[in-house]
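One chain comes next, on its own, written out as structure tokens in the form predicted alone.
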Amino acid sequence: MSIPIILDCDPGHDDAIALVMAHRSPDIDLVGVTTVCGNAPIEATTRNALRVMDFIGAEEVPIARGCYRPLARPLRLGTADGPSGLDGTPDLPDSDRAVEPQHAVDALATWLREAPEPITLVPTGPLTNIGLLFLKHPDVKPKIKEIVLMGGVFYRRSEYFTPTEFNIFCDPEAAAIVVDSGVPTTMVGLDVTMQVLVEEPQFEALREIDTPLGRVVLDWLAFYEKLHRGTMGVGGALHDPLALAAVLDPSLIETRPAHVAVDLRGTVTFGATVADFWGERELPDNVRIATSVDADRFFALLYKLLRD
């Protein structure tokens, strides 16, 4: 049976390769798409989105429209995908077609409401809507089976202010809310997104998919590891694909319990994931943290999903 999942993204060249995998995989339900600012302002995320899943093929997934300023400060932007959020795709038609009536967090409600089981949540951006979901619909939460986020670092340096990830330090407040809320969550960040890059190797392979999708996605891919390459040395990490193939195959990644907080006070340490893992806190565990990943199996995954 398919996995029933919404997908609440900021695109982004990763969120965008996120959605394709999850439209394309027999194994995912995707009942929905909701849109938060992150990557871009939300006009932007939103017209990204629906560009996205129309060159796809995917307009019967609702699509709807979310935050446009995280929960208690000014939005501060990403930089890696370029002022639109999705740069380097000039050729990728506009959508014609409309967002959902409701605001984001009011769908997510009446989606998981509506649900014949619980819903899979993947939020691949800053977690503003989903904060705010959980503080106006707290009755949905028995409906969310797990949330397998993009967000956080642990153990090595981040690319923005160590020791934080865009995501969270984008919205902490809404990170805080999330991680204490009693809904299972997986955290798959920096420490393992950052062994899923795009090197030469696999430039090569995607070259291989001549398909106008092949294309697109290499397109984003090319222009997404000009920075990675100019900031960090390394081609682009594929951050928020890799929490939609852990939905898919749970076994690509390794994981392990721990409290985290979230850091809202800091200088230098604002936005971090504090993970208490040896119970120092003596608070309970409210999150699993991804440790390691099989990259080779994951891009295996992400060729297959493009081919089929």
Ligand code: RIB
The other form holds:
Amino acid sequence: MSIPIILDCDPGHDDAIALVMAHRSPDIDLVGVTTVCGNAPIEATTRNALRVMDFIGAEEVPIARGCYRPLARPLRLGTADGPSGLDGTPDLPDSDRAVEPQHAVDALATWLREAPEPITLVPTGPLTNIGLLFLKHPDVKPKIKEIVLMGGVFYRRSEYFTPTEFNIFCDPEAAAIVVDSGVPTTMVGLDVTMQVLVEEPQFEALREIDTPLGRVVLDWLAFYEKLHRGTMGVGGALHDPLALAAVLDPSLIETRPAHVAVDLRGTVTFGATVADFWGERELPDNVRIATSVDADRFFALLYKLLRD
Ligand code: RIB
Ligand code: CA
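Can you swap the form predicted alone for the form predicted in complex with the named molecule?
After this comes the whole thing, all chains and molecules, with the earlier chain placed first.
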């Protein structure tokens, strides 16, 4: 039985690879795609979703355009994907198909209401559309099986320290609505996504997938890795593909329950995701957090989906 999912994304190189994996996996029924601002403005992320989906032959999957700015703050664009949101690749032709007539938030509600069974939501960008969905259409929550999102950072380890992760930082108010929505939610954060880095060994394996799709993915990752190397001194982290992969094979990650709060008031820490691992605030657990990942099995799954 394939898993029905909706991917809410801000392509974005890693979002684009998550789209490729979702469409190519026989175990996933990609019901629809919604776009949000984040890595690039909504016009660019929507253009990229359309042209990536056309390129991989997914013209039948509906795409609905979403929010152009966060719920309560100005848009702060991500810096990992270039102005187009998908720099560094031979320009994929633009799609000539239109997005859905409904706004993404309403399309999400329609797709969920019409679904014969509950759908897994996979947000891989800022959570603006999902937060607004819960404000405008709270009745759809029972039609969501679970949310598996890329977002947050919880264990402040010394090898890299960042108080916030971009998807949450970009729209903290939306993230606060989602973590307290009551919908079963797993947060796949930097703690694990920074362990699935594309570096030379991974490039070697990708070069062996010598297909038109493999070559485009290689181009995307060459740009993405170079930019990451320049800014963070590490390879390109496959953040969003890991969130998608965790839906396909939950055993790729280990998770634990926790109460997570999103800092909305910090002057330098707003957008931080703070987990109360020891229950000191005596608040009920509201999400699960990814705590470890089997990186080798993740890459094996990625190569398989690109190759088959
Ligand atoms: O912090 C990583 C997240 O920010 C990923 O979703 C990436 O695409 C960017 O949106
Ligand atoms: Ca993203």
